[in-house]
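Take a look at this single chain in structure tokens; it is the form predicted on its own.
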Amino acid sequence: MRKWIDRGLPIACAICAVACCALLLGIVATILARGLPVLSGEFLSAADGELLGSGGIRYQLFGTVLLVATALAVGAPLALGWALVQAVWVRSQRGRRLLRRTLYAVNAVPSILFGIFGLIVFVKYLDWGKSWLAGGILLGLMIVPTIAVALVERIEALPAKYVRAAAGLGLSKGRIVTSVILPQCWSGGASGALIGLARAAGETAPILFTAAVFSGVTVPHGVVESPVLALPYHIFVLAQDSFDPEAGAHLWGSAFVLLALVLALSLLALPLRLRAAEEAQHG
């Protein structure tokens, strides 16, 4: 029983590898297709248009740039301070599946209650309005475990010997840190930050509250009542109030454009994660 099970299970898992990467293909090929009349370079350089789901996305697609660059420079410090306050100043046992336990709990926070509470501070308590700053800070908190995580894991496979040699030589924990952790380990946290951009940037409950409007706006001028178009939010107000086939084109237009963006992150962090766990496995 022992050996069909042996033989079996690498068989099953194959089958729903190949399962999943059709799915995966299907999906992408089905919306390029329907997407396809409208794909072109003015439709990615082409402001809106006056009628519902006409003109391009220059504008939602400098929006969504704009939401994900605020969540790094958000997101990323915070990430990496709690990676290292985790990995390497906390010394318990304890403390450190304290502080983990925290990162997942998180990450499992619905992302309509991240929107609720930027609803609650960002546009009500401090009075922003709807905010592109304030649909940054959200999808910032928001990817700061996955960030997180993914550095915890590189630092904690780094060989001890390394931070020993270090110690030996007289460097401080703070040097060792940054002489020796980082240099080492940042392959992980630029693939965790690459991961969490590509969730960021297909966010939109956080943005719908905070930060996103469909239309009437270009490039934002300051803060308070200073809304962007977006990629998510422009697909889930034509999706919802479009039955226009004219539209509908340019929906799955903009679903293949915010796919291939989300991708092509997802793609760029694949080989830092596998330089990652090389690096793990031959320190």
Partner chain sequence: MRSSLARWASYGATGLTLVFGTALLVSFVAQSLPVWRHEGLAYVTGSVWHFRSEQFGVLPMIYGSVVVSIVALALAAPLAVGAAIWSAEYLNGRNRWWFKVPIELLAGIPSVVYGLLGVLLLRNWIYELFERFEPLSGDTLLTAGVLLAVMILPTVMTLADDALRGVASSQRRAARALGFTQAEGVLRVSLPQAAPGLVAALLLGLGRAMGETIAVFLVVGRQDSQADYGLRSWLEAGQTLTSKLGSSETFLAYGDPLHWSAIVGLGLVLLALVLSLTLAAGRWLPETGLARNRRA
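For the two forms, the rigid core is made up of the largest set of C-alpha atoms that agree within 1.5 Å on superposition. What you are looking at is a predicted structure, and each value in this text was computed from that prediction instead of being measured. Numbering follows the first chain given and starts at 1. What changes on going to the form predicted in complex with the partner chain:
After superposition on the rigid core, displacement of the C-alpha of Leu267 between the two forms stays below 2 Å.
Having displayed the form predicted on its own, please output the structure of the form predicted in complex with the partner chain.
The text that comes after this line covers the one chain and nothing more.
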């Protein structure tokens, strides 16, 4: 009996593990098999056609890149400041714990609520209408916890002797932050930022009411009433009207491009995290 359990448990667990990996492979393979034939230079570079789901995805791609870039410009400084306050400036354990809990609470807020919040503040109260800037700010706020937590983990893992040595040389605390802590920990922030951007690129719910439209716009000029097209929103709308086979091919192509973009950003973060793991071992 004991022997059977000892043999059976790893087999059962391995089956679970293989099933998890098979799910990923199945999903990626499905998108690949149906999306790859659609992909061409023209599909990426042409604007969308007159009919639903015809033509290319030039401005959808542009809109997504614009939203993600804005999210980075908004989210990175906020996260950097937060991480420094939590890991460096605040000394009391109570203060740090409070900041950490707050960050987790923000992280748990469902993305649709950011969308409704953006509708209240940007679209209606500030009267921007749908605007790329509103979408970028909302996505930026959403990824603050992702970047800040990655940065805090790296700062806390920094050997204390580095900071002590710098203090012994007579460096001020601000100087220690800019000359010791940030150069040593930037890769943590960068990998957090890449993962955050991968999430921001794929988000639909926050831009649903605040930034994205389905067709009729190209490059925004200004902020007010300046929506963009975006890949996730494009897929979301087409998926609700999926019975037209022409739109179907277009849909798989768009999904393939979005998935490739997101996975590329996540994979870029891997070497940075590997380096972090190695440095932690050698201390």
